[in-house]
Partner chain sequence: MGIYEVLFWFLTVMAISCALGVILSRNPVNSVLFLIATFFAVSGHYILLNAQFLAIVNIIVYAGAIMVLFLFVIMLMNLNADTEPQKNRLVQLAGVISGGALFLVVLAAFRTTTVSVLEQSATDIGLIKNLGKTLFTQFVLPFEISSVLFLSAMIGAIVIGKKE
Amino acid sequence: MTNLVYLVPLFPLIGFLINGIGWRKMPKSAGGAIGSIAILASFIVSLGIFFEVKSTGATTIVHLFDFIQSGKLYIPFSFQVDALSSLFLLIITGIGFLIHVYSTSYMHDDEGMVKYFAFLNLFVFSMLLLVLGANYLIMFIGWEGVGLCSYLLIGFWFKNRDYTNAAKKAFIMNRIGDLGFLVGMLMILFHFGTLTYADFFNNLHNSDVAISNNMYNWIAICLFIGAMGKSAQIPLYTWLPDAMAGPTPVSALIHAATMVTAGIYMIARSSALYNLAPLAQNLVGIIGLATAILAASIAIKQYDIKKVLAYSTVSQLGFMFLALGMGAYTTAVFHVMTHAFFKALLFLGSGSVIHAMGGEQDIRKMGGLNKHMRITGITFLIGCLAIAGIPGFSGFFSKDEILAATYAHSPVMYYLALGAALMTAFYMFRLYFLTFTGSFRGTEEQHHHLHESPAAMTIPLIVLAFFAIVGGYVGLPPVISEHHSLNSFLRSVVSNFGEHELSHATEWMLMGLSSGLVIITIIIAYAVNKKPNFAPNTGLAKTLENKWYVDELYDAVIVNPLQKLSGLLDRFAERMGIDGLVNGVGKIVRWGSDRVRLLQSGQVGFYIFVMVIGMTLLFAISFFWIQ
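Structure requested: the chain above on its own, in the form predicted alone.
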């Protein structure tokens, strides 16, 4: 089955070509069916590959063709099939298929539905390239592909200027990070002469390759800059909340299973490098923790249902990078998996709410939706329980593992991370209580329009809710089971670095502390939002509502000075300098030709006079020159 791995990205590519070429004439239902079937076919093949890798534990390189060959430089177009890539294949195609099915109903009334599915297929194709590539160059091709597709999908409703601005913002901020990734690749190529994972990782410990420890740190930091852009870490995180401009299923796909997890995949894949780069590893952990806290605090005072989930995604990505910084690579991958389940569930649940509310996204105008949308309400509650880390749900196991790894590394960082986890529980249940409980606060027309979503939207919610409950049992903590299935599966590719064993008593204490505080936080969220007060915020609350004014800070420090500088350059360097020089040459030639043409008077006597003067001058010059 491994030899058929090329089919996994091929099916979405075929779906993209069919829908992309025929989107103007193809029926909407046909476009949705083609797009969904393409991802389903990829999922079936991925499932076969996963079980084959699970049974053999082998790493297989599938060579497709020679991509670049010049002198000593050789970069094949090859796929690497191992435990890490096969797991991501299941996440991408599995969650992707459910989102495609959901989209067939959600986007049914949109005139560009077929084009939407073409973009969606291209997005999945690019993400599959990213995780399957056997070298950094193939990863980079997929990396740039998802960046392009995010631009197309975020700005899908391009007639709205704000949406196109959000798409441009995502594209530009990702390019900033991508430059760091590109520099890191060039440094690897310069020092090691290869971009292939196997050769690079083997040469890391090769004494024949003379490279300082500082260079390991610089390469790792450059790669991390790329991850910061793609996975929305400080300071390159502000694009992701604005990405809510795209259709809700796009938000689920970008924020749950694909694009934003690319940075975590890249660092987990490069774990051998980061183990030799302690400075870079600490930087990853510190920035991840700072991002988790900052984004969680912002989410507390947001009123757009999708914005709350967007900042939640940024915060959860911070937790994943925190785990990577602690050297707990498999733990970060574990949280990627559980997060894919409950975050896709929450985004699709929000889409169901928006669909029922006629496009309304302000939670201040909702309330009491449980009475009208039982399936959406129950599944959304399951997603909230999972992300909050309630024991028994998937998020509990992965988040507890991150907190335990952080405690073993630094108790101070642990308590800061615990604070971010408690904020997560608060803002998610604030969102749930304001949306689904109490009395309805919208208009009479919205109340009349309330209804449960069709089966094409609710079935994916039910499937995701099931995995949001059971998905964490592949990683039971040592106090419950000594066998961690996910660790065992990934050990051949990625292993945790610098693990510190905690005693069972300490683990029980940490689990009890976090679980107890989360439950208390949920009770507080209920008490605060039982009778909601939407008076204008002041002080710190207003600062949080305005997202710590980070966008305004960026505008003041970066955007506005650049615009003024570009205005000055346009006026003086472009118009007066370059244009002035070019136009000046033309004016001088024209002015000179206007004067010279006066010599052509048509009078023979004048011509003879000029000829005599010329001869006299030549005679004088030659005479004095000879002297």
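Since the one above is the form predicted alone, can you give the form predicted together with the partner chain too?
So it's only the chain below, everything else dropped.
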């Protein structure tokens, strides 16, 4: 089965090509069907691969063709199938399929639906390349490919300038990260002469290649910069909230479940490197934690349903990086998986809400939707419970593992992370209460239109809700079960670093603490939002509503100065400076010509005079200077 791995990306590619070429002529339903079936096919193959890998535990490399070969530089186009990639395959194709199905209904009224499916398929294709690549360059191809699809899909409604701006911002911020990734790759190439994972990781321990510890750190940091961009970490996170401009299923798939977790995948993939680079690892943890807190704090005061989810995603990604920073790679992957379920669920749920509200996204205008959309309401609640970390739901297990790992590493960070987790619970339930409970605050017309979404949308919700509940049982904490099935599955590929075995008592204590606090927080959230008050925010709240003014800060510090600098360069350095200089030479020649020609006075006496002067000078030079 693993030998057929090329089929996995091939199906979405075929789907993309069919939809892409026929996007103007094909019927919408056909486009949706082709797109979904392509992913389903991939999913089936992926399942087969997954189980094969699970049973054998082997790592297979499938060589397709030579991509770049130049001197010492050799980069094959090959796929690597192992535990990590097969798990991601499942997440991508599985959730991808659900979201495709969901989209067939969600996008049904859009004229560009076939194009939409083409892009979506292309995205899945790129994402699969990313996780399947057997070397960093193939990963990079997928890496940039998903960035492209994200760009295309954020700007899907291209007539709106704000949307296309958001798309552009996403692409450019990703590019900043990509530069880091690129530099990291070049460093690896420079020092190890290869980009292939297997060779690279083998050589890491090889004493022949003696490089300083510093260099490991640098390489790791460069790669992490790439992850920052893709996975929306400080300081490159601002694109992700803006990316909500795209259709909601896109947000669910790309900006929650899959693409943004690429950074986590990459670092988990490079765990061997990070294990050698403690400095970089600490940086990852700190950045992750800071992002988790910052994004959570912003989410508290957002009013756009998708924005809240977006910041929540950023925050959750922060948690994942925190885990990575603690050396708990499998935990991060675990959280990726659970997060994929519940965040996709939440986004699709919000999509269902938006669908029902006729495009309205402001939660101040919602409320009491539970009455009209039961399935959406319930599944959304499940999502909230999962993300908040209520015991029994998937999020609880993965988040708890992160917190435990953090506690083992540094209690201070644990408390900070716990704070972020509590904020998560708070804003998620604020969102839930404001949206689904209480009374409807929108217009009469919207009220009239409220309805439950069609089955194509609700079925994926239900499936995802199911997984949001049970997804966590693959990684039961050691206090409950000594057998951590995910950990053991991944062990062959990802090696956790410096795992501290916490005593069972401590673990119980931590679990109890976080669960208890979360429940209290939810109650507070209920209390606060029972009678919503949308008075204009002041003070800290206003700062939070305005996202700590980070966008403004970036505008003021980077974007505007850059624009100004460009303008100045164009006006002064280019036109007046260099071009002015060049034209100046021309002008000087003309001016000189105008002066010199006055020597030609037309009077023969003057001519002779010039001649005599010249003669005298020549004599003087000849007799007094040369000799």
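Numbering follows the first chain given and starts at 1. Computed from a predicted model, the values in this text were never measured in an experiment. Rigid core here is just the name for the largest C-alpha set that superposes within 1.5 Å across the two forms.
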query: Rigid part versus rigid part between these two forms; hinge residue out of Phe50, Tyr607, Leu40, Phe572; finding: Phe572
